[in-house]
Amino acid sequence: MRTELLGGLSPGDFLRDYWQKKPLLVRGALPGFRGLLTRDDLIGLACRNDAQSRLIARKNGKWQVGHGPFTPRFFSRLPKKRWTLLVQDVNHFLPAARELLLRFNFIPHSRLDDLMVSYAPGEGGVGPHFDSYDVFLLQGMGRRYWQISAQRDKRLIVDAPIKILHDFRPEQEWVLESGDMLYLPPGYAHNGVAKDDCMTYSIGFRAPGYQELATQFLIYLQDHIAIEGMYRDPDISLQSHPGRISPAMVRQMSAALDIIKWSDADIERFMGIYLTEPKSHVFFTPPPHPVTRKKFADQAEKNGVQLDLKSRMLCRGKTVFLNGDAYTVGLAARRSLETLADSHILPTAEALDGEVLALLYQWYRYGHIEICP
């Protein structure tokens, strides 16, 4: 099915021809879209302790970066031009942001990172750079001038507080207006400059580096394996050089470590836990006055339930993963919970069995889900 969001392409055509391959400019991807929040709304988020924000400016030819939380007074002192405010994880605070992200569900949720929103007055930007992730740059209010390049030269300006390309050589350029969107695959150099007061919505899809993946998998194994016994050498031989590690010690240690094995099932379980693990700054707030389990079941049946905006949920086989925890469930429960993982909402609990309701109530008490209003 073709869609305006992808410029008349079907999701399948987009994935085949553009995803991680080449840029795509879409005029009128979301006709009439002017954004989900105002400049003052974004500033309000940047002043919160539980939001991650940055302000990037260029003064006298030098780049400067500051990290939030900020204060309203701070913004009142800023110049009228040449600065940019960026707020990460706006989808953690704004229900409409979740709805926007669900428009991109032709990409698996396991790849989704967040919605970052930036505001810049005229001439504001963060400099020419490249990202290691896929991104859809959706223009809200105002206009932004974009330049992009497939250049291989990735050298950065030395000692700059942010990653700025040393020699940016633009190959294509456009001005994006409200509702326009630009997709960029990883590693594509780009530079965006505000033509006037404007806001850009960046839908980012990250993939872990293999070194990070290996490190975290080894940590996972550390918590999930047990090797019994300890080193023994009752038949130790006299060594003429006591400072040497003997071949016999190496062989015994090698045999002990060779016991460490893992299967595809171990990797699947690790991936579900790793990919749903909340970021270090994310915390959940349990309901201050939780309803009883019976009342929860009644309200869930009537109104349905939805994931908390900060929750991450994935499924694999018989296992459901939510915010870094794994739950093995039966077939009936799996079908219902996959619906929740796909759409972030279960509109009604009428047909749900006891296993599902027990899990939902537990997650409700943790603050991971909530009853729909």
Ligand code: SIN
Second form
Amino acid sequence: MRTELLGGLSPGDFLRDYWQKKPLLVRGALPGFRGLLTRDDLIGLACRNDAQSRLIARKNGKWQVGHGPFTPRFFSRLPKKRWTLLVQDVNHFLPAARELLLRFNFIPHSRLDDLMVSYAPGEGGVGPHFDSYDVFLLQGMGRRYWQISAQRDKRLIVDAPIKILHDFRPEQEWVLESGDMLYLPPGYAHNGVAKDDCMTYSIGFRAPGYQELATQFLIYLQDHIAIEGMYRDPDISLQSHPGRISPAMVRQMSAALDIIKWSDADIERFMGIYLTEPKSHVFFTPPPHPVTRKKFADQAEKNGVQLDLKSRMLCRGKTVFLNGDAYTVGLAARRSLETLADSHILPTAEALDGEVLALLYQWYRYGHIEICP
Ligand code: SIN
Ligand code: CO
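Next up, can you give the form predicted together with the named molecule of this protein, since the form predicted alone came first?
Starting with the chain above, the whole complex follows.
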């Protein structure tokens, strides 16, 4: 189905021709979109302990970066121009931000990172750079001048506190107005400068580097392997060089380590856990006065349940993954939980399957889901 969000392309066309391949400018991707929050709302988020925020400014030609949480006083002292406030994970705080992200569900949730929102007064920007993520840059309030380049030269300014391209050579440029959107694949050089008071919504998709993936897999494996026995050498021979590691010792230890094996099932389980693991600053708040299981069942069936805004949920085969934990479930449970994973909401039901109910109640007590208002 063709969609305005992708400039008349169908999601399938977009994935085939643009995703991870080339930029796409969409005029009027979300006609009438002016943003989900005001400058002051964003400043409010940047003052919270549980939000990650940065302030990037350019003073006398030098880039500067500061990390939140900030104080409201800090913002009252900033110059009129040339700075940008960026707040990550805005979808953890605003239901409307989750709605916005769900519009991009033609990309699997396993690839989604977050919604980052920036505010900049005139001439503010974060400088020419490239990201390792796919990003949809949706213009909210105001206008932003974008320049982009397919350049291969990725050298950075050495002494800058943020990633700034040493030699940016723009090839295309546009002014984006409210509701316009620019998709950029990873590694595409770009530079956005605010024309006036401007807010940009970055819908970012993560792609783990293989080094990071391997490191995390090895950490996972270390908690999931159990190897019996210990090194023994009752038939040790006399060594003329006691300082040497003997070939016999190498053989025995190598045979012991050879026992470490993993299957596709281990990889799938690791992936589900890794991809739903909350970021280190994310904490869930259990309900202060939880209702009883019976009451929960009544309310869940009547109103439906939804994921907490900070929750990440994925499924694979018989296993559902929620916020870094794996749950293996039966077929009936699988169907409903897959709906919750896909749409973040499990609508009202006649009667919830016993297994689903038990899990939902547990997750409700953890603060991972809530009864729909
Ligand atoms: C911004 O919103 O100012 C920066 C977004 C980006 O360049 O990735
Ligand atoms: Co960028």
